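The chain that follows stands alone, in the form predicted alone, written as structure tokens.
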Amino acid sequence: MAETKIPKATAKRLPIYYRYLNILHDSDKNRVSSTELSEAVKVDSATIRRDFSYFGALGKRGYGYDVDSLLKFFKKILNQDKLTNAALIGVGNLGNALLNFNFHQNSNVRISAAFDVRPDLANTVQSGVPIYPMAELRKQLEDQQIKIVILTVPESVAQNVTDDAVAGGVQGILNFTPLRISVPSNVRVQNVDLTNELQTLIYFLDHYNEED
């Protein structure tokens, strides 16, 4: 199938719609329709409809969606139906949960590595995940050939390690770090800051109310 090119807003929403039709396969429901769906994911159906539109007719007037069907058609376009393996890079306090909560749980990304200047901690095995030292960080990548890592490290030192991630042919980095990091065109990066989700649900409360 060719590569489909869609709005970000829309690839952002396509592991949510997965998400929930896992959980109505699981209940073993065999259709929906774009209200039942927009009131499960809180996306109106006005909006699902326009997502599902950019990959071809997946639904039938009248009808909905086969949930099957359209289950299948989520799991490979999200590549679901290969493991994907992940470096995380720090292993702090946002490091340690990630590790514990692992991904792999709830999709097909797991860290299968982790890195870590701490002596105490290299070569240890943390929640199944084996540590390495910092100083292995490009070699483990290559020869594992991992190409998304997770960035939880210190500010200071984020542009240093994202470098060396570069350099062992990482394409994919997923920044918790408040750095907004360089890294050449041909890799992507996709910024969590805390923080500043925190601050704009803050602001967001003090500034509208329901009737906005």
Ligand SMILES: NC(=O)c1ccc[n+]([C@@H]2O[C@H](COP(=O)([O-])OP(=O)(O)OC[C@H]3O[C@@H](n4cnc5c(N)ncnc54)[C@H](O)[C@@H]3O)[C@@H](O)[C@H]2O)c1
Given for the second form:
There are 2 protein chains.
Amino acid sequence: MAETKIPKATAKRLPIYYRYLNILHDSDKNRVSSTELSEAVKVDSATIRRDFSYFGALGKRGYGYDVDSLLKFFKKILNQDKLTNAALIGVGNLGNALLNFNFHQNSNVRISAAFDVRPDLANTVQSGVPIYPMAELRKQLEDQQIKIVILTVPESVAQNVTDDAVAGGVQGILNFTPLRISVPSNVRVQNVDLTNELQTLIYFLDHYNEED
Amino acid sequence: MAETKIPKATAKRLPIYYRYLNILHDSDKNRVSSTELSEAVKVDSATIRRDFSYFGALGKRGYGYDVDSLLKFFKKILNQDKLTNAALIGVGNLGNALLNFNFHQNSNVRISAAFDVRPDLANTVQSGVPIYPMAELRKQLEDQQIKIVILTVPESVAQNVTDDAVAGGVQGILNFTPLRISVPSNVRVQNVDLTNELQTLIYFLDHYNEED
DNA sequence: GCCGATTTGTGAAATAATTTTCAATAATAA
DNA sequence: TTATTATTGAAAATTATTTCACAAATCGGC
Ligand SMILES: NC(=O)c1ccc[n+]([C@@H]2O[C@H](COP(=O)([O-])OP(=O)(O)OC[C@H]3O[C@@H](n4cnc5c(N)ncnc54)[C@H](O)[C@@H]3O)[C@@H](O)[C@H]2O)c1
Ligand SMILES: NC(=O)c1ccc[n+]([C@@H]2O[C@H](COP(=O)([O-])OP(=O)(O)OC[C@H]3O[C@@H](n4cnc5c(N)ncnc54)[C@H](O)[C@@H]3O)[C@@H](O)[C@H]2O)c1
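Please give the other form, namely the form predicted in complex with the ligand, since only the form predicted alone has been shown so far.
The next block holds the full complex; its first chain is the one shown before.
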């Protein structure tokens, strides 16, 4: 909505850059070149320069990029200068692992509420996050102004739960179920399909050799 | 290695198609059109037809695709007609969730060995999978002919562990750590970076409206 | 202040992926 | 049988992304 629509491929790399800039910052490096970055994040240096250039001239020729100002810039762009709350639905196997992890390091996203149908989980606290019964989903999403949901329920209920979350005003869903959920066009879904990833890896192993 | 190199984008979609074909098969449907598939997997129907056509003329004009033969075809292509063993390294938070899940449904990948440094975990069995001490990594990978590793160790040790796994003959790594690990060019890495996914989602929410 | 070494930013070219379009064919209804 | 409708497969057009390659800018040393 701000800078004239960056390519999707670029957008997906921004968090990778952001993360490495944080590492550089923490180790008191204050200057970095696209070649050096390339090495660390495994993205071609020309691609990095191109990516950065969508945001203007962020570097200095013959010098490179200033870590601190680049970091500050990306922090803003990625909304990491404010805390973003997310909800997690489905406190099972995977849900628990994510709750416990809670995206702390170098990330300003936090799971602030979790939901599950299991009565024994309702109104408990797991890894510091309160678990609510599903009946409270809508209310909590609205009250806490939560716009992002992490979906770790069984596939069979994924669409129903999604519909509820969308009704509660959610705008983005990180979907760990294998179901391709249906949402209105103003809601964005990011699928994380681990079985797929493994199968793709196997396919590549069998059908492509070396590099690509 | 077999059919003349399919586009990467296509390869990544194959498991999605495969999965839905299984569902159709299980519900005794024996015919499907690209439009119907498109609806279910959320991929444009023209893209689906194009994807399929890389493998030859799999459908019939005016009719669609025969579910069973398409399924059989993809099963072969994706190597799902044989069992593939994988190893998991790092039986922590996330590792345990993956162990417990173990990719059963509609997938012929199985974690057959897990590894961890923690002495109390060594030589136990978690979710039916034996856990070995790291000292045995190389031997087990070689003995069990494991070519795929799921990496769920802390970032700080990720590169070292990777190097060991590679020395053990691993060819593919599903990397859950945020580190972009370095591997020889004959080893393929598939990164699953959950913090990234969340940050990308946030970026899209803030900077793109509606659809794309 | 000049010089050589760096390193960016970006046009242009190359490559990759998606989408449009439509002729060909199959199924089905009349 | 023939007309109508559905649907693929493939060529072409379009759009997206990556990569090349180099002029322009900056730095650091002298
Ligand atoms: N665990 C993994 O490693 C893994 C890997 C890949 C994909 N997945 C996918 O992630 C999802 C969760 O997997 P899991 O292993 O954590 O399953 P799980 O069964 O351990 O957890 C699911 C949780 O959702 C809760 N739940 C069920 N119905 C609900 C509803 N209607 N509303 C709210 N909560 C509800 C259950 O009580 C349970 O706590 C599944 O779709 C699975 O396919 C998991
Ligand atoms: N848990 C999550 O939800 C989550 C989300 C995103 C990313 N990750 C990433 O996944 C990785 C694992 O996360 P986690 O939460 O499961 O961490 P964890 O600390 O719970 O588990 C790590 C496991 O690795 C083992 N380990 C440590 N050093 C080892 C070594 N040298 N060799 C073998 N095993 C070793 C530890 O004993 C532990 O069991 C981390 O890199 C983390 O950044 C986790």
